[in-house]
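One chain follows as structure tokens, the form predicted on its own.
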Amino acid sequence: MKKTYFLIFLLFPIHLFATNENHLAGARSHAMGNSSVALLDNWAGFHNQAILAKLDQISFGAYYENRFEIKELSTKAFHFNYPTKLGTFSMTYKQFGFNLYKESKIGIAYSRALGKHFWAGLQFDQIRKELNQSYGSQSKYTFEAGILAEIFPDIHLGFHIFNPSQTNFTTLDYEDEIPCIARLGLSWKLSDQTIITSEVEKDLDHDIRTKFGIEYGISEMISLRAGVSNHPNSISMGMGFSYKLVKSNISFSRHPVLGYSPSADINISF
């Protein structure tokens, strides 16, 4: 049966395995449906730059996210980041797929404070396509942009847009589209234990998604998450640890057709 899936994935690219699609990254986020727009986290790199201004911590982390238990499907990504005076300063790189597709981002993030509630952040990217011999490898660049307000104590609203310039990659044959992702939401939080999260997310080409995403800290160690979003329509669920410089996630989400989609990451912080 996955091998029926990972054949329509080759040919018929529908948005669910939209190709060019701007890969997130990080288990805790994943557990929380995505729902990461104005979350403080540190892969924030892959899903608002601007949240990289509110790290006060050098970290470096690696990613692994196997869609639908098919390891061509796979996900793989790393950061880092680092905090000064001036500024964050953050580099990211993700792969997905394998040997006879593949595609990969590489990041280069910058981020600070406009103010006491107002922070943003600008990440340039070069995005690459590794298909096959007739269709060759090709590497296009791009950007993403990311802001983010306090508009109540413990509430921030985030806002991230990826490729507006809207480059494609071309062919001999047809324009082979990277997405323009628009993204706003909120997080909040409830308490020291408790944060909940909500986003609505619109691909030029795509219906709107909405997003929601909850944590509970069942201890300093220990963290519960879960989440939904629709189109497609799916529920994630997912814990974290930490001990003392290491933080771990783990996560999995679930599709009704295709099933499950495990991922894990750890960070280093200090």
Contents of the next structure:
Amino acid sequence: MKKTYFLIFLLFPIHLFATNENHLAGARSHAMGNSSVALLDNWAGFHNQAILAKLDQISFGAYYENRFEIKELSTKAFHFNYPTKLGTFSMTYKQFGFNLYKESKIGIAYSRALGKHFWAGLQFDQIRKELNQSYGSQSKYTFEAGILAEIFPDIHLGFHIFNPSQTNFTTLDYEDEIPCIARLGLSWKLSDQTIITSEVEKDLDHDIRTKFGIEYGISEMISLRAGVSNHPNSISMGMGFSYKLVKSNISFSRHPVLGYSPSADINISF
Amino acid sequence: MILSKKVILLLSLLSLTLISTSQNTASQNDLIENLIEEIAEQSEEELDYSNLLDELNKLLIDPINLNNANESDLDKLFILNKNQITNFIKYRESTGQIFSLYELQLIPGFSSAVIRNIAPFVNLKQISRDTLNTRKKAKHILLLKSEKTIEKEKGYSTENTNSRYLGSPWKYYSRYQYTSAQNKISFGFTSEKDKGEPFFEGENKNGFDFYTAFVQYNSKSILKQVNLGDYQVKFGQGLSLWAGLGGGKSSLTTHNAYKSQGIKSYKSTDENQFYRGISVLLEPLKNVNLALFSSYKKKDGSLDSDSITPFISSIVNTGFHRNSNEFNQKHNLKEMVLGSYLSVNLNKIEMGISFLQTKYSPEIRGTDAPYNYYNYKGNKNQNLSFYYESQYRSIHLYGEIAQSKSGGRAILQGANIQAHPQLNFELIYRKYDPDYHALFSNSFSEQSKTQNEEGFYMGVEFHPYPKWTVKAYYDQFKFPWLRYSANSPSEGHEYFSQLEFTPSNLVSVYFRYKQENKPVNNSSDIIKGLEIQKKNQYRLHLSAKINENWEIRNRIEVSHFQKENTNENGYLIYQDLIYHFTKQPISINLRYALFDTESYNSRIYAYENDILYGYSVPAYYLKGNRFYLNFNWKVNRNLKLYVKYAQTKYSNQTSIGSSNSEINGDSKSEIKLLLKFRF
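If the one shown is the form predicted on its own, what is the structure of the form predicted in complex with its partner chain?
Below is the entire complex, every chain and molecule, led by the chain shown above.
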């Protein structure tokens, strides 16, 4: 069954491959239905760079996602955040695919506070696509930007835009677009243990997506997460473990037709 | 903290009078509505809610005293989930007596909406006064009911002798119940004759078409409970043993954990969902329960034969025996059941195991249709199941796993988490194999059977501010094998959200949006493939108690149906007026509803007030109006009278219904009468 779907991917690669996504990473966000545009998280370099300014520790981490449990559709990502007095600098790297089809993205971001309740961030990206040898490879440069505002105590509003310049890959016989995506969302920290998030995402060429997420810390060390999103309808769940410097998260999401996508990450912050 | 507690006490003393006078039927009705409307929408069959209503009514007469209620008492409230109950008991342990319902708002998971819902079913008697009140009397209840559709249906006059109704268009129902003073012994019977069924004539020489009777003995010794006659068993999460109504998805979005109820005597009129025989419940050790039960009864089914042996091609659950066609199906299937369960309740964890063996004669075969491929066939079935539930901090975990003789399995695992005092959420995963057969099950599912389904459910109840409630659920499901209306495996989802505003305990407004996407067969004449069927519903509902005499309820609902090239809209708008006389124990209840839908596809369901123990959730469709009048009169301490008259008038129809139930003309009206004696 999975093989058949995989064949279908190969026949219609454009929309099902990762380029029509926002290049998200981080198992915590994944478990919360990817509603992370206003969520304080080490992986904010993939969600909303403005959040990076709120981080106060140096952190680095690695992420792995296995989409639909197919080895060839796996994502690897890394982040490194370095907060300074001037603001936070961050570097992110993400790679998707296998030897016949590979996408990668390198991002360099800067983020800082603009007042007591307002933060902004900007990131430059290099996006690279490698097909097998006969088709060669291509690199494009674009940027993304985000803002975060604390509109009420413990309620944050985030806005993020990816590729506003609508940069595309140049191809001969088909359109290979890098999507232009805007996201707007809220996170509400009900208590130290409990956060709820929601977000709407609009890709210029696709339906509007709505996402919700919940996180609940059962103890200092363990938290539980769940999320839903539509277009495609998917449900996700996950757990987080934290021990001294190390934080680790696992999660999975379920596509109604294509099945499960597990993911995991590990982070060190000091 | 101490100061704030005092302030609350003061406030609550002031408001005590307010709450006690507002034992309002509005919230009581809202609750029943919430529970029943949703179940009715999802079920194609007409269900029997009388056991549920019975329990709620029992609570109205004899409310739970929150100052001495234990966990199992609170379970009866339906509206509270395990987390709320645990939090409540914790609160009561730490603060002692509760003086006002408003005080409950301090407990995690309780909002003014929840309190408004439970208010009619609870009281706050002081414990000391309560002990004087133990001398209870034996209770007798007798109910007599009859109802009739005024217009003649075609079945009464048709020329076809096989389908002609043999009895009168009146429905008769009677029920008697005795409960001894110490609640040690109870017994009773229920009898019913549906509309069109013969009465003391023809096939029904003994009078009613359906009789059920029970005797129940309770004691505090090892022999805890004995049931003779008709009873129901409700065990675990309902994967193998759950007779009668289950939960189903409803606007109580985080209340989907079932609570094992054990064995209960049966008083309802559903002619199939019960056991008939004897059951014994033993308590050999404290908190250990062992039940043994056996049953023998006959069910309706259509009998077929393959020239050698007869077999049952389908089980008929309607319980109607109005004409010779229906009498030919009566009691064709003999069912023998032997079962047992063992449950242990430790402090933090409760678990149980059950075994059930069923024998049928003649054997059940079903039709050759592909969707029937995995359905139950044969004359023997066995079910083994194991369940557990546990409370860890603010997490309530529950689950069950079951297997049938075929080897098919069913699994359910759920978690209810009180993530924050104002935020409760619930996650449920279930996987029922296509070849899992449990003929007495009724578990959390999208379909009516515990079979051929896998799904994830997430529900949330959130009280962002004291008077506001947000409820939502999302359910994603998959059917690994064909269904009756779907010629290939399929998947779908359902989404529900509701925003509720309760400015005071007299007024409540909510807006609801519900969406369901589910593939069903398309209308092709050649090869039927799947087509997504989308249903959207939008509802705005207000209920308010204006003063001592007047209550109102308003609703506007829009439905949208989409499939292939069909795009349909439906509208329903209604006004309820409820008037309680101050001098007389009389109340009158009136509804006027206008509806306009393009067809049955875009139908809208709405719960109706009915006579006691009655229930109706009619589907409003086509174009027309409907009104009803309910009249309740408490004649004296022992006697109550309930009357209902309802009429639907269609503006664009010359006949209503089809085949036997067809009525010539544009209106259909109904009258119901009920007398209740208590002595």
